[in-house]
Structure formats: structure tokens, C-alpha cells
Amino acid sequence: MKRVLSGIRATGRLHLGNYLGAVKGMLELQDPPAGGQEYETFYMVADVHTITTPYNIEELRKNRREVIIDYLAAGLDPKKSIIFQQSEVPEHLELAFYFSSVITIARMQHLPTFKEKVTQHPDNATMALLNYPVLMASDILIYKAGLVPVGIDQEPHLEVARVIANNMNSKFGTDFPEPIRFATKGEYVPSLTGEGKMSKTVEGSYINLTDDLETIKSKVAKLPTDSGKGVMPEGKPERGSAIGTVLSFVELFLGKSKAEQYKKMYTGEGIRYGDLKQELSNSIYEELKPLQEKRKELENNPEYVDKVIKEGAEKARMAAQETLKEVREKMGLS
């Protein structure tokens, strides 16, 4: 059975961007349609990746558990998927060091994601940040996963994983797959500010999966708008125009036909943004409501969450140790 690996950093509770861009893909692969390809799915909380940029220790301790609860509330099932915390499987870190011997510093320094993070945190351009894609390659390849449900912004990192897999295979005779991205319809969820994508690190840009209806209404109300009438921009309008950003959310939560309807209104009689935002807020909340109800049940059952974390780490380590043993032998270290 082919394997899948994905993970989300422990920088806070999950938001709509995480849910649509990653978790929805995780669920599709965990629960394929009848007769569809079945996968062995590994889903982690990337708590080690979290320390590559400035962080608060107590928040990290809290958030790594919160993400597990969000996973379970969204529908990830420990009977079907291996759900674990990255730091509980130290084999990831050992394999990352071995991988660092087959990729150059220059390749890492030229990654757009590295340059972006250095700009954001100029005083924290650490080796951990530079090695982020190498550790990500280890996360994926230690389970020999060929499919990775992540957002489109992670594609440069997946390319590094493919290069590392090829280099290891040609140099040491390993059999690592070349991982590819599993895309979802929410692979790019725009920020509520209208600039860039939704991100936990940008205040005011996201809706948490735990937000109630009034909070969602308040956040959606702040979406940038224009006069409500005009010519639709060409290309990918969600990246740079008010109407494009709004219609991206409409398509995600109200469907393509509704988005087309609003497009015609925009180029014709005009849009009443107040009505649109009300409808959009209600639709977002209706999708999140079942998750929130499940989350309350999980919060009241900490023993179950502890059990999921413990058993997930044990299962993940068993699989990781098999790969690590093979790599040590191939590299002459065993």
C-alpha cells in the first residue's frame, strides 16, 4: 500500500487555510471513495519545524496538543491514520542529518521560502531555518511517502525532497520515491486582509476553526471591498483585487455557480457586499460547526487524546526505524 505524509506546524490552532489546503486532502486520502486507491496515511504535528522561527515555549507546548485535537475534530481517525507529534519520532532528525550530506548550501539559500523567512526574521537566520526543507524531506521519505497533501506554497520544498531522494538513490542505492503534492480545491486560501495567503503569523488574516458565528461575521466584514461594480480583473484575481479575494471565498464555501452569479452581478447591476458577506459568514460557520462540536467532546476527554498521541508515536517510530536501519547500512554506518 502506498504511503502518504503531511503535517502542520504547531504555531497555533488550525485556521481555514490549513483546513482547506491540507486537512481536506488528508481526509480524502484517509477515506478514499469506494473502489479508489487506498493509502497508508501518516499525519503529524510539525512541532520541530516550529522552532525554526522565533516562538514561545509555553505556547508551543500548548499548540502541539491543540493541533492534534483539531486533526481529530476534523475527522482524522487514529484507527485509519497514524497521528503523531514530530518530536516524538527522533529518527526524523537523524535522517535529516544524513540527507544534509547530499544537498548543497547554495541550493538551500536560493529557495524563495528561505529568503522570505529571512526577510521576516532578519535576526534569526539560523541553520535550523536553512535546513527546514531537509528536515521536511526526512519527514516524508522516512516513511517512503509518495504523496503529500500540502498547499501549493510547499512545492519548492517538495522539489528539494525529490532532489534528495534522487541523490540518495544514485549515490547509495536506496529506493526512496519522488514525492508529489496532492492538491485540494483550497490549495490557495487568500488572506482576509486581501494581501497574500491566509497565515497564522499574520494578524487579521485568518479564521480559526474554533471561531463562533459572530467572530466569523466580524472577520468577514473586514474583507476589503470596492464599489461593487466594474470589470473583472484578468489572471488570478484573488491575488491582488478586492472582488477577486471575495469571490475566492464565495467559490470555496458557496460553490462555483454562486461565484459565477456574483461575477455577472459585478459586471452588471452591481453587488451588495453586506448581503454577500452575511451569506458567506453563515456558510463558513455551517461547515465548521460539526468540527467545533466534536472538538468540545475531545477537550472533555484528555485521556483519549493522550492515548492517540502515545500510540501514534509508537507506530510512527516502528516505520521510521525500518528506513533508518536501511539508510545506515547503505551509507556504511552500520
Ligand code: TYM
Contents of the next structure:
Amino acid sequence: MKRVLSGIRATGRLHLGNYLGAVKGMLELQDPPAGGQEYETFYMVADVHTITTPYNIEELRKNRREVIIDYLAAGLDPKKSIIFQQSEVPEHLELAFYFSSVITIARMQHLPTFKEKVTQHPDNATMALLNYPVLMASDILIYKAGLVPVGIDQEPHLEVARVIANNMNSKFGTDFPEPIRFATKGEYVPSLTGEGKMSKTVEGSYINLTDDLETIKSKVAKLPTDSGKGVMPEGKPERGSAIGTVLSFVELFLGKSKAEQYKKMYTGEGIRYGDLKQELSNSIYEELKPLQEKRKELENNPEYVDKVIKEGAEKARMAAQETLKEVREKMGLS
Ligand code: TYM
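Moving on from the form predicted on its own, kindly provide the form predicted in complex with the ligand as a structure.
Complete assembly follows, chain above in first position.
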């Protein structure tokens, strides 16, 4: 059966960007429609990736569990998916080291994500940071996963995974697939500040999956607006203009036809942003409410969460060890 892998770093609670760009895709592949293609799905919390930028030890310990709880609350199901913590499968790290022998330093230094992080943390341009995409390639390829549900920002990392797969196959005769991204309609969720994408590291940019209606309303209220009337900007309007950002949220939560309706109003009689924001906040909350209820149940059942984490690691390790054994043999290490 074809395999899927995805992961989210343990940097905090999940936000709408993670949910729409990644988790929704994970759910789609876990629960295909009747008669549709079925996949073996591996979903992890990327706790080892979290140490590639400065972090707090206690927060990491807490957050890696919180991500698992968010996964379960969103509908990832341990009966259908292998749900695990990356650090519990140390095979990923060993394979990453082997992979680092088939990709150059120059290739890694040119990645936009590496450059961005070095600008953010100039005193922490570490080897771990440089190796970030190599470890990610290992996460994916150790399960020979061909499909990766992630947001559009992860595309450069997937390109590295494809180069590594190719180089390994031609040098050592392995049969790694060239993994491709599984895109959702929320592959790029804009920031609530109106600039760039929604991100955990930008205060005021995100809505957490655990936010209540009042919090959502006050965050949505801050979305930048304009006069509510004018000519629609050309190109990718969500990357910059106020109306574009607002309409991307409308499309994601109220649907395409509602977004078309508002677009017409914008070029016609004008939009009343107060009403729009009210409708949008309610609809975001409606989507999150069931997740929040499920989360409460899970918080009251720590034994269940422990069991999911333990069993997930066991299953993932078995699959990972198979690939590692093959790679060691092909590389002359056994
Ligand atoms: P991370 O933790 O930055 O983000 C987790 C996932 O959320 C998506 N995402 C978004 N999607 C749409 N709009 C946004 N504003 C937005 N913000 C975040 C990301 O695209 C991602 O899918 N490198 C990964 C973690 C990782 C991984 C892997 C992923 C480690 N190993 C193997 C897939 C396969 C990361 O930093 O995600």
C-alpha cells in the first residue's frame, strides 16, 4: 500500500495554518472516500526538528504531547494511522546521517528556509539547522512515503528530499520514491496582520485551535481593512492587500460562493467589514468547537494518550528498521 508521512514541529499549540495546510490533508488521506485509493499513513510530531532553533526544554516536553493531543482532537485516529513522536524512532537520525553524504553543503545553504532562520537567530546558525531538511527527507523516506500533506512553505524541503532519493537510488541502488506534496485548499493561510503567512513565531498572526469565540472575534477584529469598496487587486491578492487577505479567510471558512458574493459587493455597493468579521468569526468557531470538545475528553484521559504514543512508536520503529537495514547493506555498512 502507498505510504504517506507528515509532521509538525513541537513549537506550541496548533494554529489555523497548521490545521488547514497540513492536518486537513492528513485527515483526507487517512479517511479516503469509499472506493478511493487507500494509504498507510504515518503522522508524527517533529520534536527533534524543534531543537534546530533555540528552545525551552520544559516547553518542548509539554508541546510534543500537546501536538499529539491536537492531532487526536482533529480526528487523526490511531486505529487508522500510525501516530508517533519522532524522537522515539531514533532510526530517523541514523538515516539522516547517511543521507547527508549524498547532498552538498552549498545546496543546503541556499535554501530560503535556512537563510530566513539564520536571519532570525544569527547566533544559532548550527549544523542541526543546516541539516534540518536532511532529517526531514529521512522522516519521509525511511517509510518510503510518496505523498506528504504539508503547506506550500514546505516545497523547498520536499525538493531536497527528491534530490536525496534520486542520489541514493543512483549511487546505492535503493528504491526510494520521489515524494510529492499533497496540497489542500488551505495550503497558504495568510497572517491576521495582513503581512506574510500565519505563523507561530509572529505574535498576532494566528488563531489557535483552542481559541474560544471571544478570542477569535477579537483576533479577527484586528484583520486590516480598507474602505470596503474599490477595484480588486490583480495576481495573488491574499499576499498583500487587505481585501485579498479577508477574502481568503472568507473562502476558507464560508466557501467560494460567499467569497464571490463579497467580491461583487467590493466592486459594487461596498462591504461592511463589521458584519463580515462577525460572520467569519462565528464560522471559524463552529469549525473548531468539535475539536475543542474532543480535546477536553482527551485531556481527561492521559492513559489513552500515553498508549497512543507508545504503540505508535513501536509500529513506526518496525517499519523504519526495515529501510535502515536495507540502506546499511547497500552502502556497505553491514
Ligand atoms: P511546521 O511545524 O512549520 O508547520 C507544520 C505544518 O503546517 C503548515 N503550515 C501552514 N500551512 C498553510 N498556511 C500557513 N500559514 C501555515 N503555517 C504552517 C506547514 O506547511 C506544515 O505542513 N518541516 C516541517 C515539519 C516536518 C515535516 C517532516 C513535515 C519535519 N519533518 C516530514 C512533513 C514531513 C515544519 O516545519 O512544519
